[in-house]
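In structure tokens, one chain follows: the form predicted alone.
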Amino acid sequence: MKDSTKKIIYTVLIGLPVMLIVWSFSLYFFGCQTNNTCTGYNDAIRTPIPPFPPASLPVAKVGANAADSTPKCKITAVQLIGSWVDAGYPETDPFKFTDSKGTACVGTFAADIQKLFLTPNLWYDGAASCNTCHNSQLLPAYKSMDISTYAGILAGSNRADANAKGNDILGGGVWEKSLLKGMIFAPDGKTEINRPAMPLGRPATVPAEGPLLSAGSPEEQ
């Protein structure tokens, strides 16, 4: 009886951990094949995802470079007024000039005349805007001239009232003969006709013909 217990003590204490290794190496063998990467299935029937292509579109921009890139053209402020009085001074077709490298280009009174007469510091550092002086209140405006609207420029200086015409400024249409030609070219700070620069408090460093703008676009071919 002794013996018999033996045996079966012995038969479990042995059998026991062989059919834990055996159990082990079926679950091994079967699930990770022979691939020693345990991940159930081999990799010849893994589906490869595929690369990414290349980027092909601009690197977006973002703040001040996410303006506007259309081409600008390159034109002294003097310039490019004295273009569009030339052109008849239009208010809302566009006027031809030519850039300061010789290109052809096209502006508008909206997008490129009115804001010199309406943008504090373009003239130079600290300049104020001519609207500050030359607005539609006339009577303290200086001249009694409004040259913050198309209709205020056109208008003229020396205006009774706002439903008056004053003195023209703009010559006619002829920019060499123009009143504003004659305030706002200044050579060494200094104009042809012996009034003051403006706009006022210009200093001598100002080029005569104003600073250099981006203005208008290349024209079309």
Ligand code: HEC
The other form holds:
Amino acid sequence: MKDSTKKIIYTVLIGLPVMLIVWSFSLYFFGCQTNNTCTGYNDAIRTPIPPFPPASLPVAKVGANAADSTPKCKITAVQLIGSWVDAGYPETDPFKFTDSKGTACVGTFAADIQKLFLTPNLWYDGAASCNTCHNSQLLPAYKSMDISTYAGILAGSNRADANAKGNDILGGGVWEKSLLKGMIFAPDGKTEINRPAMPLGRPATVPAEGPLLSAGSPEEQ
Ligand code: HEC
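Could you switch over to the form predicted together with this ligand, since the one displayed so far is the form predicted alone?
After this comes the whole thing, all chains and molecules, with the earlier chain placed first.
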């Protein structure tokens, strides 16, 4: 065998293992530096995961609730009806009122007033709705009064028949003078006109001005 051929064979036989040793040592050296503490990973170079920001947006409303996102005003039932009467008790036009926080608000008969007469359990738990007793069947209805519709409220009480006008209960547009206020403003359950507070059977625990309600919406600036 030629010397040069032997040289190549020895070089390969010795060179390969040497390169392997050098290569694995360099892996160890660059991976673990010189302090010989190979922990397998390095905390500092990991991409930090930022903490999740706390949820701050209100829960999104869907479906029928989505349209109902305008903030409501807060006002007592008696003050709300009073504002509507003092505004000339409009049937469809909006009326203004100031809510319990002093916010200028607007409401309408259809959306805010009528339900106070039609909704059971509104004035207190267990309360019959006003129209249970005051409805379009004037003869059995108490005081021959129909409080369930706009026309009925305007026609008043003690009506002879469906076409007849009765006694005005809206004080001619002056809330303070109205019979309606007289019957529903009741400190400690007692009206100031010495008649039974409405809704009939109303307990003394109901606030003088009735329940605090969400009604109307803040007026546009
Ligand atoms: C359970 C039946 C009943 C319910 C419910 C009821 N009322 Fe009456 N209402 C009566 C009776 C009975 C009278 C007569 C009271 C009296 O003896 O003075 C009356 C009288 C009235 C009067 C006076 C009419 C007049 O000319 O003398 C008004 C106004 C009135 N109610 C409004 C209301 C309103 C508003 C509500 C709901 C908040 C209501 N009522 C709920 C039975 C009821």
